[in-house]
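Heads up, the chain below is alone and in the form predicted on its own; it's given as structure tokens.
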Amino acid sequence: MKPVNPNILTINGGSSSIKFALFEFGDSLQRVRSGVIDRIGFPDATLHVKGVTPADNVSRAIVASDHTSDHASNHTKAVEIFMDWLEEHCGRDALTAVGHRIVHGGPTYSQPQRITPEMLEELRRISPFDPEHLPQEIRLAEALHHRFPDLPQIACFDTAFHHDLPRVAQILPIPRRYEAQGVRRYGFHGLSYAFLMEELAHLDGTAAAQGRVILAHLGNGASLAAVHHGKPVDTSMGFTPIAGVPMSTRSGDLDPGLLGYLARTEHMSVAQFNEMVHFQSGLLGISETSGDIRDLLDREQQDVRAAEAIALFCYQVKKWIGAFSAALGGVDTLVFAGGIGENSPIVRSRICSGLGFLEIELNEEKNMLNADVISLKTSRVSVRVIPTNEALTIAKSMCHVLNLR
């Protein structure tokens, strides 16, 4: 028997995890379950689920079955384990639809829409745009279709928010012929930015959301976006999510000549370079110990490498704020979000230090308390901390596509 109210599932597949949230649609969207399958591909892969009450919470290791030893070695296996749990606790007919965060929509996809065989074929074609995410996301959708062939699946694209960037912010300064192949600046974290802009309008009013806004989504992956009149003006990530500021293990912007240099001096292949800039660089590469900002803050007094990693991260974010202020002709609101942006007052303080010339001034007491507004009352620029919610953005998009009211 199907539930009275539709239940919709959102999925956010990463390189070694699958985050999910289950929403019930009644008078409004209510999250009733959320969780993660973590460390996919490792022997200690684990399923964590958080429900409405403590009794609904689950945390258990994923143990390989008798006939296999892969320990959730890939996303297909991991989603099967999750669907087993969902059927066990909610029933086979619990779901009305599934929504996916698809990191890259390429030049074709700029709106949430149903996943079709034709879409999956196009996503396969553009998988070289983002080989770290798209193949996994395609496999996830295929695994769910195999399990529930009649269940609608909706794709929500992380690049969609930036799809209509001004032409000058889209073009890459390489031979024009590559643009015909879809090679341009795309930008990412769009689901997060869409939520933050909607929440800013809710908290501060339409006028604030229509003003000159800089959004800083700072987490393991980190980027910034400039928005004016509610529309994107520029963003720090580019053709791929490696670009922009240094991240946990991603390099951020590099001199393109570095690839040729390492190829000549260390005989580094393209695959090895790709591995380095995705998984061995950023905070981890500089510190040589950890890509987690919390670990580095704990060590910075004793380890100059940790201190330099934090200093570079804060310096680069500060530079992007300055650059976007120039692109916007000033700034009215600065928003911090993401795991670092929401939870690290020390990092926020260091980023904003010296930005008084832009009239960005923090109230350090409120900053240390992770208050909603952390700027001084006398500061012309409002500085906010807004917890992002990509799952809710996906769920709302699904309701629109499915015509749920």
Ligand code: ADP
The other form holds:
Amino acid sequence: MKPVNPNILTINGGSSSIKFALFEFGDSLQRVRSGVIDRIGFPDATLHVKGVTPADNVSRAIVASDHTSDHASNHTKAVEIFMDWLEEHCGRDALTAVGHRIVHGGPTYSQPQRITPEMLEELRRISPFDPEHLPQEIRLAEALHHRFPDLPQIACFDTAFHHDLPRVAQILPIPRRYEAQGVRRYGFHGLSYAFLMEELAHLDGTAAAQGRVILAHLGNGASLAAVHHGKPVDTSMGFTPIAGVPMSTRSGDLDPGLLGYLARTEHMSVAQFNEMVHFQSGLLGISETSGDIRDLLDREQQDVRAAEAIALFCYQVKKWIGAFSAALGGVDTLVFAGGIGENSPIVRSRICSGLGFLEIELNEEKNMLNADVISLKTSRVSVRVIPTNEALTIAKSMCHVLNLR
Ligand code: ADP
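Same protein, different form: I have the form predicted on its own, so give me the form predicted in complex with ligand ADP.
Full complex below, order starting with the chain above.
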């Protein structure tokens, strides 16, 4: 089917930001605009749009009309402003479809598919799986449907990549009955991992992509995945995206005994614990200053807390690389992606130091340049930096679902 209008929009709706990208498709998919509404819930929330030329660029402050500090109404306002921009710049009829990154597909959904009222109902039902993301994602899809009722919307699930993890990597060691409710290891960052695997095959050939691959998506949210024969073997995140390595403000893995200890000694509630492990932990928690690795690198010489936060992050990522090498029976390719993975040579270098026993050896000159391949020629393991592109994975899936190309 040839579309009437060659524009599709991808949306990644988080709790404090909405990222989006507009693609035109002809012979290939071309990103013509990208944007973000960031700092939703703060007085300085802003819409930023970047186009092909500077004239297309937009920055617009978002002021909650009712001057409320309520996060949900701020989010609704941000969505309205985003839809106004969409209407102004694309027109009501100019879009062929919208594709959403949906963080959690639960036990029911893995394949990209059209959003229906039944799907939204099921996502609402499983919202307790991921209360930090799913309610906002549902609201966003509903708001778009309300404003553009004829516009097809496609859901692309961040859990999909890991859907067929081996049983041993899926099962959580708690009473078996919970599995029937869908409590298992799901894994996240799947849209990024799908892109990275496709790109690895493109850059280094199918044989490399079929080998033993460790993918490290290191951004504000961070996780690793082990892949062999192109199939998922294990991943560091779990039932929710708080698990695994420490992140910007998320704790990563913790001793389960901690909740009981804090409840007994500080009368900490589940809601307070949840707030702590999502928003006050990780790099921010340890450094007490920032969850942004650039800030911490800037002050690590003067501030031991910043130095310890970075050291813990690098140590934990290194440990997961070791664990996944064991799971895979060795490693052939290690890929760094995400804001930190793509841009921070010093962090990559610290992660890889001491991994010579796995035959992971960096070429520090190439590493400093964020080159495509950053390992030594003599290193048996090929270490790569691949800029990830989750929006493109969504756009491609949309074309597939809607049979657009
Ligand atoms: P998100 O998970 O929100 O998409 P990103 O992938 O944008 O996060 O990653 C954000 C992280 O990347 C931050 O810790 C930031 O400091 C880091 N980062 C971004 N650019 C650079 C850079 N040039 N050098 C070092 N770190 C960077």
